[in-house]
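Take a look at this single chain in structure tokens; it is the form predicted on its own.
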Amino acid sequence: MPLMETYRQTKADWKRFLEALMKGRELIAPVKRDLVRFERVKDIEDIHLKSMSYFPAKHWFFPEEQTLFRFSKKGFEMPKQKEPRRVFFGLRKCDLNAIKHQDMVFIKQAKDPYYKALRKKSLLLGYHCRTAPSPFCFCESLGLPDFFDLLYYERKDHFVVEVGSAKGKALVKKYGRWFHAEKGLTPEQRRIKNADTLEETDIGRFYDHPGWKEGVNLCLSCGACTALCPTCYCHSIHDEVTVADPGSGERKRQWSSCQLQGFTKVAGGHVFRKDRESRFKHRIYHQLEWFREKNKVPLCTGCGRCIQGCPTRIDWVSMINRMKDDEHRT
């Protein structure tokens, strides 16, 4: 792999750099309130980097609810709004690759104008994890590539910054007074320690393994896993009208979940994945196997939020590892 352009930036200059970017853009970064989440930042001191955001940044590009168009007897009208220029700071490798995978779905495949409008004015400034920020992280098991405009490696009194795109290179050129040339990082320095816990990603042969029952028996089909997932893109589309004026209303898109029984319900009342086991396995197989069959990469990016946020803490990564161990014992 060719070495990237690498720079050194003091922490004082880092603040000056972000403050300069904020003059023409919204700054979105992890902030710790009750939980850590990506929020608009007005004060650089509010940025929280000690732990991973509990919620991903997905909703900034793919909102939980979004009006697609309004309709009336006069016709159709798309919402008119000026999409802000935004810079995202603190995205970790799993979140950066999650955005890349959603780009594949919404821009390259579906050619979704709503998602594209929110993405095109965004700068992605990543933050490197020296070690896994959660015991449930397994990003290093998935061979994730680099995907960022700039990537920050924190040191005691400075950052080492890698340039990953033309946008990132333009930022360094424009604000060069705050960037100083630095020697490239070694593969070991770029590795995330303790984040290679998933021992097998090719799980097709395990589909009928009885080991899945452990998770199925604990699953509540609540959908928390898909809501916290940075890559899940399932949604429903419906019209909202009023009794007073049923000819006018809005067509809206809302997040949905493959874990809900009604997700595969069709006209006539048939449900394609009625039993909980088929829904439980569908999510994991789509994340690791079926998306990869179509797109050459797994949809999952190994953040572990689905395990951390599960009400019954279903650790499906450990389940797969045990299935692999069973295979070796037989």
Partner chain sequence: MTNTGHSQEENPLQPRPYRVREYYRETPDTFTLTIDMAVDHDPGQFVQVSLPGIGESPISICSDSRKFIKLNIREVGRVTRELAGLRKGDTVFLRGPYGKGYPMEQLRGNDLIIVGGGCGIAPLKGTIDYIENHREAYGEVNLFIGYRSPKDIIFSRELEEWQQKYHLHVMVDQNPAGEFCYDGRTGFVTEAIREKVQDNRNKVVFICGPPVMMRAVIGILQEKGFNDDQIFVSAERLMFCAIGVCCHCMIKGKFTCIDGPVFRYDQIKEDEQE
Given for the second form:
Amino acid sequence: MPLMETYRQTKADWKRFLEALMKGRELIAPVKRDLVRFERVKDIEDIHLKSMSYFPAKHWFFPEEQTLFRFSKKGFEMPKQKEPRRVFFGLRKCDLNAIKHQDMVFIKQAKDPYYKALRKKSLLLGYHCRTAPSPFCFCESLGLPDFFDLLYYERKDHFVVEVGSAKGKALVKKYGRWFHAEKGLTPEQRRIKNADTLEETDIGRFYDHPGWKEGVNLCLSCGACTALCPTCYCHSIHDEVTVADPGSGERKRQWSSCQLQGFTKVAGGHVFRKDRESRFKHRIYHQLEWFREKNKVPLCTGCGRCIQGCPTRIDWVSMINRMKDDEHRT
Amino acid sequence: MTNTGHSQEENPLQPRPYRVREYYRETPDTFTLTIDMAVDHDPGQFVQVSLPGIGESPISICSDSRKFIKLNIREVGRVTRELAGLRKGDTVFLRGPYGKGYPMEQLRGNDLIIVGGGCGIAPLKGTIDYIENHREAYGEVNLFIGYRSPKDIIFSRELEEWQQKYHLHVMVDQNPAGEFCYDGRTGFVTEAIREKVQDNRNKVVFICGPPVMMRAVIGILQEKGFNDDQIFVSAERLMFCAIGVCCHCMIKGKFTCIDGPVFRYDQIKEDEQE
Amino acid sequence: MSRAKNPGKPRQPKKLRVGIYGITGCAGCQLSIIFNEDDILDLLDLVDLQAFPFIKEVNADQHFDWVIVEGLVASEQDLATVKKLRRNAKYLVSLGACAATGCVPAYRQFTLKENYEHLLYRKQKRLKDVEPTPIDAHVKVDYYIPGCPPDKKEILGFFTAIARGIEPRGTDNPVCVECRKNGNACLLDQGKPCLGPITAGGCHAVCINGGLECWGCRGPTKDMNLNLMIDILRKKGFDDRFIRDRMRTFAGLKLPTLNRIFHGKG
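Write the structure block of the form predicted in complex with the partner chain for the protein whose form predicted on its own appears above.
Let us now look at the entire complex, which starts with that chain.
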């Protein structure tokens, strides 16, 4: 790991810093209500850092539903939208890497102007998990790099802040009065303790393993896992027309889910992944195996939200671990 | 708040208007549109065709010209049924071309066996037109074309021409007596292949058609000693974005829209059963 | 963009002749059409509303392109009406839960006749009842707009689609898909008997948004994992009788396997 610029910030200065950033920007941070979600925050006291958010921050960059074009009989026009500037606080390692992975998909590969517009105007301020914030998370097994503008390590009465980008550097420069010199952190200090372990990410050889059945039998194909996943990016595109003029309307994209039977249904009615098992495995293989074949990193960032949010708590991490154990036994 | 100010030129999802040059009814449920889209493309590539308020549909290009594209379309879904209403002079919205087509450059010097079933002949017609434009680059060309019945014969205008230039074998699965004047063979296209194809020497095969037909043809070719890397197949999947992000068309990690729709059989063999 | 001219079918459309009828039911589904206050006038421009006895005095009863029927078949008169409408329409649409699944009124099929007969049917001699059944038990249904009540925007979508001569877009995704998009907490996790995972969505998870669990009014999805759903509810402490009754409330007739699963218990 390269030596990072490191600073110390008192908690009072942290508050001042965020308040300063909120001038001209929306602050998005985890807030605890019935569940923890990333929401617009008006009062910094509302920020909740004790546990991990149940929902990821994904929808702030890749909304559940988004207008791509307004159309009339004359053609398709991209809506002229003014995206707000935003500062995110409280993103954890899994959230940050998920944003990085979605950047690969939407910016690098697809050159998607909608995603890019939302991303470009965002500052990513991370929050380091000293110990695993959820019993389901396993990020340390995935060997993810650090990715952030600023990363906050909470100490008793202050924060240690690492700088991870030019944007972050510019912030420190501008608000230097609230940042004080501090010595760099050791890899041990950066570690996240007590996270669950996924013992194998290279799962190609397990595709036909009978061990998947356990999960398939517990699967409702409800799509909770993909909706709660910070990286899942599958979507559909549909046209919606107005009643006053059915020739005009909006072309929209909505989140979709590979777990649904209709996901592979072509005109004429044929469904390519009709059985639950192939759909169940599709998500996990896309996350761990297939995305890596193209992009060198797994798509999954180990947040465990798909397990936490599953109505039957399908623990596919343990399932893969058992497949790996079996292998050693025989 | 500032304006993001991205121009429409940068948006890969932006459909643009083109003019329909010709509408031709091929069969009761298929038609061919010629569209004023002057674009470089490979045979086997496809475009996304839009109608405002109806939606978008991927259609493979069935011509080989830099001045226009031809699209052979079967009426099966919302978009394709609406496209059937287009006539000369109308506007249609397109983006593309997309995907990997047939690697015609790399295959120079080979004999070509082209096997099409039903509307699966559409993308193959692109390769036939390409061969016509580069005839000297390829050896013997055998066309095996199967239709369900005489009334389903698409490209009847072209068949006559192909008859003169290539070894053409047309089959219909069934010929309900007296319905049409048809003097060709009745039976499955596989029978003709079994008869006419002797060995795999210097040959490559392009197959496009219903999955059952493709599997049967591949079976016969394998019996005759063809290797999987001599066979190219064209896949069809549900698709929205065509640029590898919506994920609907993924076949075990491969995207039909950017890694396909044309795959060399050895690259997709294991996965195609999915 | 100015080059664009006349995409789509070159047609001077004749307005579709539409009829909207109700048989046994609460009329709530017909109200759902009317609840589209902001769009109702535009809607009436799209189609030629030949019949809507609920709000119109003069009504045609034949030569329909589309007929939309609310309610279930519960009397001989209902049956005659549905058959007649079917004969007189090119397409027949089932509107709402009663028409699609039989809904709550069809629950009568799961109770003993002695329990209800004396309440009404002995007093009303003129009422000739038949087994309460969804419309598709008697005539062919071309399209379903499910829900108790149906989503009013979905009704609008249906009309705009048919007016343009294209197939309306429904959904068979479970309610959970929309529920999670809405950022709701999972009610199953809170121990509530939510049927969202096996119920077709399209309702925008309106009940769960308001804190009420899904009772399955839009009917089961084709892909449902019914046995697992029952297992989940059992593990949460619900007894078989409760589970069976809950599942039968809105879609009992569309879940014939429940009988076998619960083995006549309760």
